[in-house]
Structure formats: structure tokens, C-alpha cells
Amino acid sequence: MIEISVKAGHAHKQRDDAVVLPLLNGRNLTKSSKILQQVSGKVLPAFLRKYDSTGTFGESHTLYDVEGIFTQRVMLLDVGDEKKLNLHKLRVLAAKAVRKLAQGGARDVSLFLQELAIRGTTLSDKVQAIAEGVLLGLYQFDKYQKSNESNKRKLRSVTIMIASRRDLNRAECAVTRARAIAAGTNFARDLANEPGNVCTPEYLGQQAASLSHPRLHVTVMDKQAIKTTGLNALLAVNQGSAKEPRFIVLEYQGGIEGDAPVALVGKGLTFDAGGISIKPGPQMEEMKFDMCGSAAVLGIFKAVIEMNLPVNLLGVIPSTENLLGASAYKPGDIIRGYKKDISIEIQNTDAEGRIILSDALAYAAERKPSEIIDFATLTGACVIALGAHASGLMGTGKKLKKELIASGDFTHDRVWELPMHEEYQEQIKSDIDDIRNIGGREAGTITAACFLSRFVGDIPWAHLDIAGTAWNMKGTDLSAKGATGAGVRLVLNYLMNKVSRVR
């Protein structure tokens, strides 16, 4: 991770390889730019007069060796209409600037983006957003690529410039938060981007166990321990795989002793071929991403322990592959999982995520958490309904859902609530046992949530279907193509708000 620091100072006095200055509406200079202009003479106004700037958001123009200042490059970054700016756009601006400068060989960069006026935000909000944009925007998963750029100059530091030294402490705290949040998000991305032959259930367990903190306890159950515990739904899905399953439990006691924890449950399908109900061939390689729910849980834990967040957390991850084999579970099978009083008819083996989550949710609920949030790349229907721009939100906890929606708006890791009317439960009724694992073509995302609701009892619960947001093979504003870390920033913000209210 590159070095990020905060400093108070003027643009014309910086000795970095580049300074980045905002440009409003393609023409108007901000305060820092005007001060630099006074030192450099007519360079900036002459450039703006002659250059055909469209004012397009994120467009940049780089001037080299401007007379009268120390820096090698001055990047003018179009922010469009300042009245339309928000924190997400600030993250994107920071990401775009550092990516372009890194590609050009800049090593040390100063950003003067904090001076942009964004309604309803504080200095800390803006500094955190800028730092997140830098750290998330520079992320790449290139572990398996041969590189011919070993001698290329690499970006090593970014300085976020602020107006007053009196604000340094607040700004530095914001950078510390951003660093932990980005570390958690990028950890989740790394896990999800690994190929399925590397990121097996065993590997996922090892990565969970690698998280270290005096108040964190991690238990990784192997197949025998899973049998002993009675997690039979997980074992059923695992039957077609040569790789043993894992059931991962993380317990973090950062809050008041005895307080009920917030439970985070993540689907950990390290590869999903659909089982007997096999998926079509095109894009099946992307099914390595079916464990993005578990990656989100681990990413949140990583960030929480880095921040020493004073909260009690319980993490539960069921992990397996869903493959074809002589022993694979079949359509028509009836299973009883950890919650013994519910029998499940299997009508489609490719609806396996809800099967393994039934064990995990029942296990979590038995430990009496204050609330449960689960993360799952659960349904293709959610991709059709919401695309890649919002995760589906369903559940029983009204206050919990409301606060997650607010955190989604703040972080731009957005969610959209879908209904769970009682009538939808009718679709998963079985003719031969308690429930079946699919509810037909209609409302597939909702009926999947209805299935999960049978295993949480009366505990406030929120289900996040991240099937459309967990990965993007075209890339996003804050990510190279691949895993996005969906859910990590969302729930971290929710937890930090929860801590602030308690304090």
C-alpha cells in the first residue's frame, strides 16, 4: 500500500512530481489554483483560453515545467458542476488522478481536492473519501501476470493538502480510517480474484486464521468437525466435490463484555458449477466469485481489527465447492440441516447458496446475536432486477435495513430494498416436506430471501444479495476489472455509526 499523508501548504511550494488542482466547469480556478497562478504568471489563463476544455467530469490536462514553481507537473482536473459533487465523485476524482499520474511515472503527488465544497460534509469526510479513492483506485490483481515493467517508476506517496495546520489531527485520523477500510476492501478483492484452484475452502480457512488480534478468536472446522456439529446442509452441497468443506467462525470481542455481537454471515462457494443442475458453459469461469459473500465478511473483520473498533462481532462462513460427481446431491433429495425441525426438498442443485447459508444462519441465530447481516451472491434474478449498481436488500430488521440504506448512500456501496410480503412464502412450500429450495421463476430474489428467513428466528436480520455488485468484468470507477469488495465499506460504515451512537 502506498504512503498517504496530510499536509497544510500551497501548491506552488510543493516539490512533488505532480500537484493536482480542481478545475470547475472546465474554466474556473479554485483558491489554490489562483494562488499558483499569481506565482506562475500567465501560464494557467493562457492555457485555459486556448485549450478546448469540455468541462467533462474527470477530464484532466497536465502542464509540465510551469515557470516559477517547483513541481514537474500541474494536473488540472475537471470536476464539472461543483454543486453536483458528492463524496463518491470525490473518491472517483482522486482515483482517476492518481491512476493517470501513476501510468505516467509520477512518484510523489499532492492532491488539492479537499478544498472542493460538498454540501453536508466535513473536512474529515472529504479527506477520508480522497484517501479511499486513492487506495481503492490503484488496486490491481496482477499476481499471475508476467511484468516487463520492473524498472518503471512507481507511485510511492500521495499527500492530501489541507488549508490549515489546525486541522491536521482530524485529517490524519480520517486517513487512518480510510487506510483500514481500503485494506479490508482490497483483502476481500484479493480473496475473490484468486482462481478456484487456489482459493479452495481450505485456503479460505487459512486466510481467516491469518487474521490476528488479541481479541479475535478464529475456529476453522474441517469435515469431521462439521459432521460432529451437525451442519448437514453444508455437507450435502459438498458431496460432489473432492475438496473438503470448511465452516469458519470468527469471534471478535472489541466491545463491552457480555454485549450481544453483530453477526455477519457470508456465502463461501469457492466454485459453483451448479452441481447436477449444471450451469451453461459461457462465463462459468466467473463462478470463482461465488464466494464474494465470505470475502466481504473477512474484509470487514480485517478492517475492524485494524481500527480496533469497539464492537462485538460474530462471523460465520460456510465454504464448499458445488460440483458434479457420483456422490453429488440430486434434485428430489430431502435434507435436514443444522436446524433439525425444517426439512428441505432439493428441486435445483444450483440453488445451493441458500442451502449452505441455512446452516450458517441457524448456527449464528443460536448464539443470540443482536442482529444478523448476511452477504451472498445468491440469485441471477437480482442481477436482472438491479444490475451492477445496487445490492438487493431484504430482511426482518426495519431499523437495521433503514440504517444500511443510509450507509449505502454515504459510501456509494448502495442497496435497494425489495419486499418480502407473506404471499411470497407460498412459493417455497413443498408438497412432500417443509420447504423447497426454489420458488419458481417469479420473484426469484425474494423467494430466496424467504427461504433464508426460516432460519433466523426472531432476530433482526438483513440479507444482502450482492450477485450483481460483487464483481465487474469491465472495471468500475474505483476498481480494475474483477471483484469489487461489495458490502465491505457499506457495513463498516454501519458499524462505525453504531459505535458513534453508543459513545
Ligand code: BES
Second form
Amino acid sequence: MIEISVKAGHAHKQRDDAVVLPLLNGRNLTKSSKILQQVSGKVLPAFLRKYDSTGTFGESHTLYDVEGIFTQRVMLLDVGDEKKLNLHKLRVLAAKAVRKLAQGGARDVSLFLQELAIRGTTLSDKVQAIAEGVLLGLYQFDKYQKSNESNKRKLRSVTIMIASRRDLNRAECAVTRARAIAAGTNFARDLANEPGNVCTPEYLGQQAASLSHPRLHVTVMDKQAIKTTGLNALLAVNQGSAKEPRFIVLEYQGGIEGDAPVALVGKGLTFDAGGISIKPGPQMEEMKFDMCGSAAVLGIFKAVIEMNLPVNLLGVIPSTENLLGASAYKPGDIIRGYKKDISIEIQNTDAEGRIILSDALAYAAERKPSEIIDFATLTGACVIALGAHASGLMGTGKKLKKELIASGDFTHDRVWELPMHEEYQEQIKSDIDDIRNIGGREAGTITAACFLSRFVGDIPWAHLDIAGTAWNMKGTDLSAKGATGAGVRLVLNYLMNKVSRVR
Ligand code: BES
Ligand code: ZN
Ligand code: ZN
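I've shown you the form predicted on its own. Could you give me the structure of the form predicted in complex with this ligand?
So here's everything in the complex, that chain up top.
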């Protein structure tokens, strides 16, 4: 990861090879840049007089060898109307600036973005947002590219400038937090971007086991242990695959001993071909991302152990491929999973996520956690309903959902709640047993959640359908093409708020 730090000082004192100065409405410099304006004599004012910027958010112009300034490049970054700024825009500005400078070959960059006024935010909030923007914005997954552009990148350090020494401590804490959050998010992205022939259930198990902390215990069940434990729904989906399934359990005791943990459950389908109800060909390769739920859980654990967050966490990940073959499970099959008193009729083998999650949720619920949050690329219907800009939120935990919505707004890792009225449950009634694994064309995201609800008992529960948000083939403001790490920042922020309330 790139080196990122904070410094108190003025632009003209920097010897970095690039400084980034915000430009308000395409015209006005902010405080620190006015100092810069003085030392740079006529060059900057003259430039600004002629600069016919539209004041478009994120637009930038780089000046070289400005008189009186030691740094080689001065990037003027349009932030648009200062009154319309928010923390997310700050993240995006930082990301845009460093991406462009990195492409241009800059080595050491200082950012003067913290001085922008954003209502209702603290200096820590802003520094954290800038650091997140830098670290998330620079992420790339290019290990399989022969002409590896990023290897040629020289960018090695980014400094976030603040005005006063007195704030250094707080600002450094904010950067430390951002580093952990970005490490978790980028870890999730790395896992998900790996192709299905690399990221197998076994690989996910190894990656989980590679997380190390004195208070973390990781158990990776192989097929035999899964059989002995009675995770039969996971085994049913695995029948068509030549690769063994894994069931991963992570236990982190960062909080008070004996306190109920927060359970995080993630769908770890390392490739979803649909099974016997096979998917159509176009874009099927994207189904390597069907393990993004599990990647989110592992990303959260990575950040939590890095921050030593004082919270108890239970992570549960069911992992398998969903393929087709002579022994694959079939439409019409009736199975009983870990929760033996519910029989499930398989009507479509492509609705496999809810099947493996039923075992994981029942297993997690048995441990009596204080709440359960699950992450799953569960339904194509969610992509149609909400697109790429919000994850679907459903569940039974009223307070939990409310806090997740607030956390989504703060982190911009947003969610939107869909209803779960009783009547929807009727769509998954089966004629010949308890429930069926599909509920018809209507409200597909909700009926999938209805299916899951049968396995969580009375524990407050939130379900995040990240099918539309977990990956983006065009890339987003903060994410390169591919996995976005959706859900990681959302739930990390939720957990951080939770511990700061307790303390
Ligand atoms: N992994 C898919 C859901 C999915 C589809 C995520 C497209 C992202 C993009 C899931 O296992 C699935 O195939 N769901 C089916 C359910 C249907 C058969 C009821 C779907 O959404 O089509
Ligand atoms: Zn499927
Ligand atoms: Zn799937």
C-alpha cells in the first residue's frame, strides 16, 4: 500500500513534486493557496484570470514549475460549489487527484483538501475521507496483466496537509483508521477479483486462515467435517462440483468475554453456473463474483483485527461452486439442511445462494449472537430494482436496519430498504413440503429474503443483497473495474459506532 501521512504546514514549504490545491467555483483559491499565490508572484493570478474553467466538480489543471514554488507540479482541482461538498465528494476529489497524478508519474504528492469547509463534519472526518479516497482510488487488480502499467507507477507517498500542529494527533488517528478500512476493502476486492480457478472454496479457507491476531480463531471445515456437522444444504449445492466445499467460522474476541457477538454471514459461491438450471452464456464469467458476500465478511475481519476493535465478532462463510454434472442436485429434489425441521423443495438450482445461506444462518443463530448481518450477491432482481448505487436491505432488526441506513449515508456505501410484509412469505410455500427455493417472478429480492428469514429465529437480523453493488464492470468514482468491496465500509462504520456508544 502507498505511504500516507499527515503534516502541518504551508504549500510553498513543501518539497514534494506535486501539490493539489482546491479551486472553488473554478476561480477562488482557499486559505493555504492564497499563501501560495503570494509566493508565486504573478503566475498563479495570471493563470486564474485566463483560466476559463467551468467550475466542474473534479476537473483539474496542472501547472509546472510555478515561480517561487519548490514543487514541480501544482494541480488546481475544481471542487465546484463549496457549499455543496460532503464527505463523499471529498473522497472522490482525493481519488481523482491522486489517480491523475499517479498516471502522470508523480512520486510524492501533498493534498490541501482538508481546509475545505463541510458542514457538520470534524477535521477527523475530513482527513479520514481524504485518506480513504486516496487508498481506495488507487486500488488496481493487475497482477495478470503482462504490460503491467501500475508497475511503472512511481507514486510512493501522499501527504494530507492540515493547518495546525495542534490537530496532528487527531488527524493521524483518522489516517490510521482509514488505512485499516481501506486494507479491509481492498482485501475484499482482491479476493473477489481472483478468477474462479484460483479463488476456490479451499482458497477462501486459506485466506481466512491467513488472518492472524491473538484474539482471532479461525476454523475451516472440510467436506468431511461439513458432513459430520450436518450442513446438508451446503453439501447439496456442492454435489455438482468436483471441488470440495468449505465452511469457515471466524471468532474474534475483542470485546468483553461472554458478551454476545455480532454475527456476519457471507455467501461464498466461488462460481455460479446455475447448476442444472444453467445460466445463459453472456456475462456468465461475472459469476466468479458470487463470493463477494464472503469477501465482505473477510474484509471486515481484516480491518477489525488491524484496528483491535473492542467488539466480539462471529463470521460464518459457506463456500462452494454451483456447477452441473451427473451427481448435481436437481429441480424437484427435497433436502433438509442444518435446521432439520424445515424441508426445502428445490425448484431452481440457480437459487443456490439462499440454500447455502440457510445452513450458515441457522448455524450462526444457534450461537445466540446479538444480531446477524448477512451479505450476499443473492438476486438478479435486486440489480433490476436498485441498480449499482444501493444494496438491498431487508430483515427483522428494526434498530439494526436504521443504523445501517445511517451508516450507509455516512460511508456512501449505501443501502435501501425493501419491505418484508407477511404476505410475501406465501410465495415460497411449497405444495409438497415446507418451503420452495423460488417464489415466482414478482418481488424476487424480497422472496429470497423471506426464505432466509426462516433460518434466523428471533435474532435481530439484517440481510444485504449486494448483487448490484458488489462489482462494477465500468468502475466507480472510488473503485476500479471489478469488485468494489461493497458492504465492508458500511458495516465497519456500524461496528465502530457501536463500540464508541458502549465506551
Ligand atoms: N448469483 C445469482 C444472483 C445474481 C444474478 C447476482 C446476477 C448478480 C447478478 C443467484 O444465485 C441467482 O442465480 N439467483 C437467481 C434466482 C432465481 C432463480 C429465483 C436469479 O436472480 O436469477
Ligand atoms: Zn444462482
Ligand atoms: Zn449465486
